[in-house]
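Okay, so here's just one chain, in structure tokens, the form predicted on its own.
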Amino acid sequence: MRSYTLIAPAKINLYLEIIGARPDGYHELAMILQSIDLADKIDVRSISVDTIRVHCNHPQVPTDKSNLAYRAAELMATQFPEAFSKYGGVEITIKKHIPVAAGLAGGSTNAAAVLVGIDLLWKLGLTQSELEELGATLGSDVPFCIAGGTAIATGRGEQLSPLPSLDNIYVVLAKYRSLEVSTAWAYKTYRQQFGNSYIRDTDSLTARANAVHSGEIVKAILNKDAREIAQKLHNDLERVVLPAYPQVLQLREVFATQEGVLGTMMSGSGPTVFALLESEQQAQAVKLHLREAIPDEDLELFVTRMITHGIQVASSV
């Protein structure tokens, strides 16, 4: 039976604005995305019987029908039934890398890899585009996911606009494995909090989340300026995730200390905390200064760096 690997990269988010709310009860928002080079591996292989399986060596990651890897390769069955009859069902392997609910997007790069994977697997010849659209149904990361590189996202942040990709900067990624931080509960304070400010007629979100496209943040990254960018990190989820969340704060507050860091945030709604910086070298010298100040064997630390792809083909069989 055939079967093909992928590279499902993780993504952070260097821009997240809440502009205000939708129709359908989602926030509108304004973001910009970026994927960088942890990545989980995803096995996709036919089987004979008209079922779907799913494996993981992550003992916290479902195998049942709540993984969103499960949901993409069901969706693809319900989508296509001759090509699920004709091909049988599907075998789903993954190798975490990205850590468990850290606000990585690790979910939906799985859920984006098993997208690819069963089109090749299938040979249905399904454009980019398409992919993305099938993603968009799945959750709002995953047309990112299967497209990478950098690009603005707006709506509920399936809409994307691509920008140049940046390879140039490398990320110290931080999160405590034990801390998880809901963004259902996230969206849900800010609205609470914030909701006064939100804007609520449609003309005017639209008119808001186009004006992020000649935001200051996107041409630091037009001009591949990566201390500007560092600068201009914004994410309105900080608002109610650090104070919340102590350590979450005290590890953005100990990077902004570490020498070489250009600057620091929080990823989506948490609780990982980035690092931007110049050279491999200095994150590795700013991992191992964290990991000296803060001496806490539950603190994952990963050194990583921008790329500019999503989802890649490793191998087929």
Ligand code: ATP
Given for the second form:
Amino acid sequence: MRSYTLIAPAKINLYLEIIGARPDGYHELAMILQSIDLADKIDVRSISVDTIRVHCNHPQVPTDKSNLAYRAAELMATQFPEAFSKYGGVEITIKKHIPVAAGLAGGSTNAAAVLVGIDLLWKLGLTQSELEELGATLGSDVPFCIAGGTAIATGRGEQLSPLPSLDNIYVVLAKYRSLEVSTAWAYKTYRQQFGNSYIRDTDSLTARANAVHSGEIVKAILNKDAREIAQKLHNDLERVVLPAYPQVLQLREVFATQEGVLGTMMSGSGPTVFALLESEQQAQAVKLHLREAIPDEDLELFVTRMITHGIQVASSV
Ligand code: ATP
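Could you output the structure for the form predicted together with adenosine-5'-triphosphate, given that the previous block was the form predicted on its own?
Next comes the full complex, and the chain you just saw is listed first.
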């Protein structure tokens, strides 16, 4: 096989709690991550020249070493130098559908696809946990993106506990095309404003992170109770992003007034806001109403749904 085409789904956060500061400078988080049916298409192909090349159809996405997909290929090349010299270089082509810098893990899922694609291309036979371990060195969301579905993520977000998958809940996403929120800014601002309330001792940090496993939203997920899940959505980063970005707050408010919306929340560090619904018909109606309520061409709206998987192979040649 000389090339694989992979489907790389986005994620939303059903839950994001900032528990405290870690000695390594990152935040200790408790999150619930959910894959959605909005995905990039990644082509990973062996080439005869000994190099890594990235192409992307989206003007805001870099194609140099700062692209997370590039860094994933580079990591594989350094980890498996014999395979790299045996199979030659790698050409990665990214067809972007996931909005960029949106809190939807667009870069992370591309990196996850490249890890899976190169594992297949070079016939390495890595296990899921080996791939997740490699992914964790690239970014906190990368391990989740590999298997996807529904999962609790603790630590920096790389420690995963799968939950029974949700799949028949519909999601409307709203994002202003030209509005980007830096993840680093959101966490830094949160630390400045709320750092005093961080839990600092290791035992209490662990206890709090473990508490999410028996939390109310997890119970709702175990019961596959869409209404209850929607009532328990939570994202600490809204405390800094909503006051700084009134447009995001407005999306949240307009979603909340729509018929059929079970709950609404910002995803990750934003600025994407999502709403949960029980049927596709309701989701389409909400999309239409939102378009009427906010007639701004910069506003992108997507109807999608929760899915039970992460990276998938679409074809191989
Ligand atoms: P997360 O939810 O994991 O915080 P995000 O969805 O907020 O991620 P990304 O779409 O991953 O954000 O983009 C963040 C930045 O990373 C962008 O400014 C972009 O320039 C850069 N980037 C690097 N590689 C990629 C990639 N493959 N796809 C998208 N953006 C990328």
